[in-house]
Each structure stands twice: as structure tokens, then as C-alpha cells.
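The chain that follows stands alone, in the form predicted on its own, written as C-alpha cells.
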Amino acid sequence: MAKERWASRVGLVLAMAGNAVGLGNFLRFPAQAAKNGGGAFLIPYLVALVVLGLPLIWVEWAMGRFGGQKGHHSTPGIFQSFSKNPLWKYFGVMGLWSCLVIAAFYLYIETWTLAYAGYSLVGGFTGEKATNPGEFFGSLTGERDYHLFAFSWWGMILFMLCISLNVYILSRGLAKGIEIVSKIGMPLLIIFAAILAVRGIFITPDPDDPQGAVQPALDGLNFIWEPRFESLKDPSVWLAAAGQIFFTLSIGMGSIHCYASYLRETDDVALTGATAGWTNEFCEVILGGTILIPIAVAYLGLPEVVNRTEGGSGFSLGFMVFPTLFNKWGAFAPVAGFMWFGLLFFAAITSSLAMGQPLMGFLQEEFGLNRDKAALAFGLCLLPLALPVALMHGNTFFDEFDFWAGTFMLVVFALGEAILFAWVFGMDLGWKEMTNGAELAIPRIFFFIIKYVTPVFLLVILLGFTFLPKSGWNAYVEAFTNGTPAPAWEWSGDGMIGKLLHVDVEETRESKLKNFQSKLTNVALNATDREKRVADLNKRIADLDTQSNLRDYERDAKKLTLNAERKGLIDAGKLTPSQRDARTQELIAERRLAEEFYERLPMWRDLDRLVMVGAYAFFSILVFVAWRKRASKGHSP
């Protein structure tokens, strides 16, 4: 098989950008700045970035490269060469794992970027009969609230299609590929975030237009880059910026290993490295940072923005909202549209090839596949686990993949590696790799940073995360300082221990009945008792004009989910008794719906956690087969 080069410098460089610069830097990135603590939130994600991100992918790029050298282009062989230990490369395993797992609901996202992006452009979502876009991802999924099985024909057909390009660019290999997509997408992409950026920035108030703006956009900036200091005192914003730099820069999942393999011993790592990760930074912070939040808050109005980031995510935002509000550009609406799910699709399929490649490269070296037959092969190897993301709820497959593969195994992956190569290969031959034929000086303290600090980080990082508790860790270390009794101990549905027990769906279970019942006594009220509970929601208003500790635009925030449920009563009053029969047997009959679903749904999840350890055993037993090819043939490992 003939050795594969990067064409280009400039190639590589876009390419392992276009790797790092995904959905999450567009739509995560500004939620989880508002959330924990705006501009102070920097502050946690600039020292994630020093003692996490450089590292690691300084340390990710030496090891690919040294791995290069010895025939290897995915992690199994990359890490099988940093250590004589048989073991290291089962372990290295995970990178084909996680790689073939987040492709399988990644692409699946990239389906709704590239559908969203076409329906925009020819002006479904504007003029009179425009589509709703929550109906619009309805039709595309065919997901329904409360039911196991979705399945929508012409989506099946667009994931298939989106399936076939990834396939087919990854057959034509890094430089007719991968690097010509980089070299095409990256640039769109900047030019397209740039253009909104500027365009939203500047929406204000008009007082002609009534059905305009409603608040400046530059009052979404300042909520997200307002610093909110108090917030650095909880443990879980420092933990929330260590996560947010795992899913930016791509690191802790073999893409990067895999892609610097295909370096020359003495190309550049250091500068080449630090310099796709500048560039992600820059599509984050500069460009993800300046147009969901703003355009939204000028449009919706902050309370609402609030609200729906409140969870750390700007899903809701991008998909649910976006589309109708760039029905406020007039005749430049739909090209916009298209600029804002046509950079979205850009950052996620610029991201799948990289998923792809190490497995195209295991295929070829250790199989002799060629460039086709090991992207069909993958192809086939993601079909098993992308079909059940598509034909299931999203609670089902593709949150699991989601948490296991795109986030707890991330951390597990790189602080394994982080061990090998700073304490097994050892800090000094790996620091020699690092900096040879480096064009950027590397501080000479991170060599102690990669050593001691990144490796101990990445401990408290997965112990954080194992076993976060229900309260968050902010309660106990007040508790210690203050001297105070701790909360009572329960598991956080949001971490590890307590994903395995399914305390994530009972909690959201009993949020759900809950939210039901209420619906249903709201319907069964008399008029006494109603007015009454609209007395009361009326004082819980006023009162939070009282709470000092509140900042304006959290206090209407909660005024504005108050006065939805106020809404709800008075609403629920003016039902004649037929409809309120209607009414009662209808959200009856959707309570019913919602138990049976989370009573199947842990049974569904541990079968998804079957097919995750299934499709690990499968890798690992394609590595003994391989190494065991390489020992009859007299190949050292």
C-alpha cells in the first residue's frame, strides 16, 4: 500500500481544524458561557485550555506522528508503540470505538444541518405558509413525544445519502479527499459565521416595526461575556469548561493520532498543532460566541433566551428558533438560513471524516483493504449503530452514545494516553519527540504540565464525573468551608454511576408526572380554587421584584415561566365542561403514553450499552486477528 501524504501544509492545518471546529463550538459553546458565569467562565476555560487542551494535543500529534513512523494510523498501533506492554493496544482500541460511535449520531445531526440548510434556501421557513421547524424536525425524524420507534421515509433516505458522501470522500483519500473538503468547507464556514456575525450585531429596536427586534443583540453579548465571579466558586463550572475543551478541540478520541500519522519524522508538530487549535478558539469564542445568543436575545428577548439555555445547551436555540427569526431579514432570509445550517453542516462533516479516517487506516494497514474497500467497510461497520439512532426516540441510542462515547470515555481515553506517553514511553523521550523539528519554541514549563499537572487534572476530571452528586459538589465543598451539615448523599442522573442506574430517567420520569398531574388538577379547578392559585402566582411575581440577589434579566426570567403557568390557569378557566372532559381524557391518555415510556426505556439503554461493548469486543478481537498476522509474518508489533 503506498505511503499517504498530506498534500499541503495549509491542507493539514484546515483539516485538523475542520476536525476540532464542530457542532458544539456553534451551538454549546455560547450556552455554557451564559450558563456558568459568562465572562468569568473564560477564566476555567483558558486554564483548561493551558493545562488540557494544548497538552493534549501537543501530546496527540507526537504520538500520531511517531506512530507514522512505525506503520501505524490509528490508536491500537500508535499506542501498542509507545510501550511493550501487549495490553496498551486493546486499550488503544477506544479510539476506533469511540471514533465509530459519535459518528453514528453525528451523523445524524449532520442530516438535520444539511436538510435545514437546503429547506431554508429555497424559503421553507418564510412567507405565509412557512413551516414551523419543530414540525419541520418532526417530519425529518419522525420522532414523536413518548413513543420508542420514529422513522420518517425521506429522512432515512437523507441520513443514507449523508452516509454515502461521508463514504465516498473518504475513498478518495487525504489529499483528493478529506483535504480538498477542508480546504472548501473551513473557509465557507468562517466567511458564513462572519457574515451573520456582522449582520446580527447590529439588530436594534426599530419603533416602526413592531414585529421586530425587541431588545439589542449587543444585550446578548453582554450575557454571555457579563463575568459573574461568585460562579468560579462552583465546582461544576470548572468541570463544565474542562468538558467544553474536550468537545471543541477534539481531543481524547484518535482523530488527531490518526491524521498526524501521516506527517514525515521531522514535519512540525508544535506550531502546526497549536495553530488548528487557534483556529478552533477563534470559531468558538469570536464567531460561536457572537451570533446564537445575541441574534436571539434581540429577537426573543433575554428572559426567554434564559430560559432556554438554562440546560447548557443551544439545541433548542439553533434548530427550533433560528429558522423563523431570520424571517426578520426580509428578502435575505433564506440565504441566511442557508449560511447558518450550511456552516453547521460544514463544522460537523468536516468533523465525521475525521471520525472515519482511523478506521480507514486500521482497515488498510493491518487488512490490506484498499482506499474503496475500507470505506465501504466502514460504512458497513456504522451502519449496525447508526440505524438504531435513527429508527429510535433520542432517549434511547443516541443520548447513550452521546454520554458514553462523546463524553465519559473522552475523559477515560486521554487520561490514559496521558499516562503512557508522560510515565510509560517517559516524559523525556517524549518531550524529544514533541519538540523535534518544531517551527513554535514550546514553553519549556509544559513539560511539567504534561507530566504531573495534565494527568492529575484528568483524575479529578473523571472522579468528578463518576461520581457527581445529585446536589453538585458546590454543596459539599460549602458544607466543608462553612462548617455546616452536607446535603443528604444522591446520585446525579448527569453522572456516570448515576447514568448506570438510571437515575437520569427516573428524575425526568417523575418531572414529567409531575408536570402532568399539575396539567390536569389546573383543568379540574373550580373557580374558587383558581382564583385563588392565580392570587398566589400573581405573589410569587411581585415578590421576586424583593430578591436583591437576583440580576434583572434571571428575575424575568422567572417571571416569564410564572406568568406561562398563570396563563395556563386562566386559560384552563375559560374551557366549557365538554372541552374540560376533552382536556382531562386527553392528557390522561399522554400521561399513560409517558409512564410506559419510561418504564421500557432502562431496559432499552442497557441494550444500547450491549451493543457499545459488543461493537468494543468486535475491535478488539479485529486487533488480535491483526497482531497475530503481524507475528506469523515476523512483523515487529
Given for the second form:
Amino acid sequence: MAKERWASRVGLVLAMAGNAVGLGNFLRFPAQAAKNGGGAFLIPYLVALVVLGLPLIWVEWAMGRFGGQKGHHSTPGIFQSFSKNPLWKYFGVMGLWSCLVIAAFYLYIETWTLAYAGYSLVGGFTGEKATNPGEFFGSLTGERDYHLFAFSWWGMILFMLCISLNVYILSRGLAKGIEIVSKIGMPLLIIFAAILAVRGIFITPDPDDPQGAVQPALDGLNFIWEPRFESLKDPSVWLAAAGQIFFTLSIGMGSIHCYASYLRETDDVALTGATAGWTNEFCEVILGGTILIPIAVAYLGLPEVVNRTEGGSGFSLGFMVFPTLFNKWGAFAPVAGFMWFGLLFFAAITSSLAMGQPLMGFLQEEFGLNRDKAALAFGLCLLPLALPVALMHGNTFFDEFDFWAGTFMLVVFALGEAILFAWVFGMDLGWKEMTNGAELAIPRIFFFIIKYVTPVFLLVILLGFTFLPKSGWNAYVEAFTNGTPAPAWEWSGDGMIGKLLHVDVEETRESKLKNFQSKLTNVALNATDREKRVADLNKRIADLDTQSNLRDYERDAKKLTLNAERKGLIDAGKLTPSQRDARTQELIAERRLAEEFYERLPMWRDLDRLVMVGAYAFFSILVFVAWRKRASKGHSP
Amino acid sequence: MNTSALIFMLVVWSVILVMTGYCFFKLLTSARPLSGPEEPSGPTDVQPGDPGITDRPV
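Having seen the form predicted on its own, could you give me the form predicted in complex with its partner chain?
Zooming out: every chain and molecule, the one shown earlier first.
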């Protein structure tokens, strides 16, 4: 069997950059920057890039190349080649497991981008008969509020096609598959993004066009880049910035190791690794930061965008709002929609291929499968995880896979590899390995950063994320520094322990039921009480003007929410008695559904976790069998 | 756009553009090829003491 190699250095860099550049560059980064202090978020972000991102990129490239020299192309073998302790290969299983679990939901999003791109191109979101993007999404996924199961024939067919496309490209191999896709996909992605960014930032309100922009797109750019240095004191901002660096560079997944394992012993990893990393930053900060928020702010206004990015995700803006916004670009609208979703598709597919290659490499090297069979095996292993993602509500398998494999375990994996490389293997040998064949002189300070700062930083992120309290770390830091009483301890639904205990489900359930109760009360109110409540809301809106601690856009965002509540109250008062009864019955039925949904959700989530544990056990058994085979053939581990 | 936001944006963009440009320049002007012709393989048996890995613990 001929050993696979990359055909060209540019191809390798584009494949690695494609692995890193994903949906998060265009959807998550701008929303995170907007949520965490705008320009000031970029300071911890760049600090994290230097002490966490670049060091881990070099570590993973060096580990991959080193393991590759011993015939290993996946993390179980690569990790084992760094230590005599046999347990490291079982820790390395995480690199196969994460890739497969993440691919299960990531490919589903990739399917959406494909569907949206095609539908945009045929003009489905433009013109008088334009489809509502929310309805399109519902039709594509078959998902309905408070229903555990979902099904859409055409969505499922498209999903299977998308999986097949990935399997086919993987079966073509590194040079003829992944590298060609990256060489086509990455330049197109950058061209599409640049066109949208340039077109976007020149949007200005036109007094003759009341349906057009409401404020200049530059206000959106200002919103992202305006330095708000007070947010630097908030530990959550530092955690968010480190988290973003982590996810954007695809660190802690095993895919970088795998790609680097196809290098030769003397091939450079320092320059190629840094090039891939900086290309990702170019796509994220310069391109990603110039599309989503500026265009959305231009057409929706800053307050609406602030409300929509409150959770730190740009998903709602990107998929539910953008197709409608492009509608305002006239004849260019279908092409703009195609470019937006097309670039998201290229970002997604170059990443999903990187998730498939480690398992391919593992099956090829350990079980002697040829490329076609290994690619097919990847598809078959993917199905048991991907089907539940598509057939169930997003709050079940999709969210659980995203949290555990796509978020939490990445940090665990990176911490483990940092310790293995710098402390078990030894930093002196590690440094020698990293700089072997280097065409870029890595500053010596990175020796100490990798040995001390990176593991400590990772440990802080892991602990901060695991034990995240409901009131946030900042409340406790302030209480400690000011000598004031700390808030009572409660787990946050966003932290690991909170998630494990289903705190997030309980929080969402309470909030939804409260919302239903409020709607029911609004419908049932008599005229006098309704007037009282409207007056109360008017007072709250007026009071916002006196709150000096709020920035203008924060005040406007809160006003927008209160105005929507007031409108709901007034509209409910216009209902006839029979309409009121019907609305009440409708709300009661919906609330019952919601109650049942949130009662059953923890059980389904526990089942998802069992599936993930089962998948880990399955790969561990495969690794055990593979090493038994190696031992019986007299191969070294 | 505020002046502070503009300056901050331009500084960060410059850092990223310079670093990306520098890396690509070095990469594209490098005389060293990435890979040569394909070589036979399979799971390899690199042993301690083999050339190039003599100072590694495994």
C-alpha cells in the first residue's frame, strides 16, 4: 500500500485552514465579540491566540508529524507514541470520538447551508412570493416547537446526500479529495466573503426608500470594534475569548494531528502551522467580523441585533434573518444569498472532511482497510449518531453532542495533550520536535509558554467552565475584592455541572412557562387592569432614559423588548370574546405540550449521553483489538 | 465610526494582515518542496534506536 502524502504545501495549508475555518468564524465570532465588549473582546482574544492558540497549533502539528513517522494517523496511536503508559492510547480515543460525534451534527448544519444556498440561487427567498426563512427551516428539518420527534423527507434525503458527498471525497484520498476541495473551496469562500463584506459596509439609509436600511452598516462595525475596556475586568469575557480561540482553530479534536501525520520527518510544521492559524484569523476577524453584524445592524437596527446576539450566537441572524435582508439588494439578492450560504457550505465541508479523516486513518492503519472501505466505514459509523440528530428536536441529540463533544471535551483533550507533550514527553524533546525542519524561527518564549502558561490557562478554562455559577464568576471576584457578601451558590445551566444536572432544562422550562402564564394573563385581563399594565410598561420604558449605567444601544434594546410586550398587551385587548376564548384554549394546549416536552427532555438527554459513552467504549474496544493485533505481529506500539 | 473604534480595528487588522502575508510570503518563496514521490508503507515498525528518533523515549 502506498503511503498517502499531501501533494503541495499550499494544498496542505488550505486544507488545514479549511479545517479551522468553520461556521463559527462567520456566525459565532461576531456574536461573541458583540456580546463581550466589542473591541475590548479582541484584547483577551489576541492574548488567548498567543498563549493558547498558536502554541497548541504547533504542539498538535508536531505531535501529528511525530506519530506519522511511526505509522499512526489518528490520536490513539499518536498519543501512545509519546509515552510508554498504555493508557494514553485510550485517552487518544477522544480524538476519534470527538470527530465522529461532532461530524454527526456538523454535517446536518452543512446540509442546511447547502439547502439554503440552492434555494437562494433559485430566488426562493426573494420577490413577492418569497418564502419565510423560518418556515423554510421548519420544512427542511421537520422540527416543531415542543415536539420531541422531527422528520422531513427532503431534509433527510439532502442529509444523506451530504453524508455521501463527504464519504465520496474522503474515499478519493488526501491529494485527490480533501486537497482539491480545499483548493477550490477556500479561495471561493474568501472571494464570496470579501464581496459580501465590501457590499455590506457601504449600506447607508436612503430617505427615499423606507423599506431599506435604517442605519449605516458602519454603526455595526463600530459596535463590534468600539473598545469597552471595563469588560476586561470580567473573567467571563476572558473565558469567552479563550473559548472562541479554541473552537475557531479546531484545536483539541484530533483533526490537526491527523493531517500533520502525513508529513515527513523533516517537513516544516512551524511555518505551515502558523500560516494556517493566521489564515483562519484573517477569515474570522477581518471577513467574519465585517459581514454578519454590520449588515444586520444596517437593516434591523442596533437594538434588534443586540437582542438577537444576546446568547453569543449568530445562528438566528445568519439562517433566519439574512435571507430576508438580502431581499433588499434587488437583482443581486439571489446571488448574495447563494454567496452567503455558499461560503458557509465551503467553511463547513472543509471542516467536516477533517473530522472524517482521523477515523479513515485509524481504520486504514490498524485494520488494513483500503480508502473506499474506510470511507464507507466512516459513513456507517456516522449514521447511528447522525440519524437521531435529524430525527429528534434540536434540544436533544444536537445540543448534547454540541456541548459535550463540541465544547467541553475539546478543553479536556487539549489539556491532556499539553501535559503529554510538555511534561510526559518532555519540553526539551518537544521543542526539538517542533523546531525540526522549521522554516520559521519560533521565539524561545514559546518554550516556557507551552510548558507553563498553556496548561495553566487550559486548567483555568476547564475549572471555570466546569464549576460555572449562575451569577457568573465576576460576581464572586467583585465580592472577594470589595469584601461584600458573595451571592448564594447556584449552578449555571451553561457550565458542565449545571448541564450534567439538567439545570439548563429547568431554567428554560421555568422561563417558557412564565411566558405562557404572562400571555394567558394578558388575554384574560379586563380593560382597567390592561390599562394599568400598559401604564406600568410605559413608566418602565421612560425609566430606562434615567439609567445612566446603560449605553444607548443597550437602552434601545431593552425598550424594544418592553415595546413588544406592550404591543402584545394592546393587541390582546382588541380580541372579541370568542377570539379570546379560542386564544386561551390554544395557549393552554401549547403550555401542556411544553410541560410534557420539558418533563421528558432530561430522560432523552441522559439517553444521548449513554450513546456517547457507548461510542467511546466502542472505539476503545477497537483500539484494544488493534493493539492486540499489533502485539501478535510483533509490532512496537 | 468612532475614532477609537476605527484605530482599534485598523491596528488589529494590520497585525493579522501582516502576519498572514508574512507567513504566505515565506511559504510561497520557500525553496523546499513539501513531499517527494510516494513511498511504500503500512503500519511501520519504527524502533527505539532508529535513525532520527534515538533521543526519544519510545
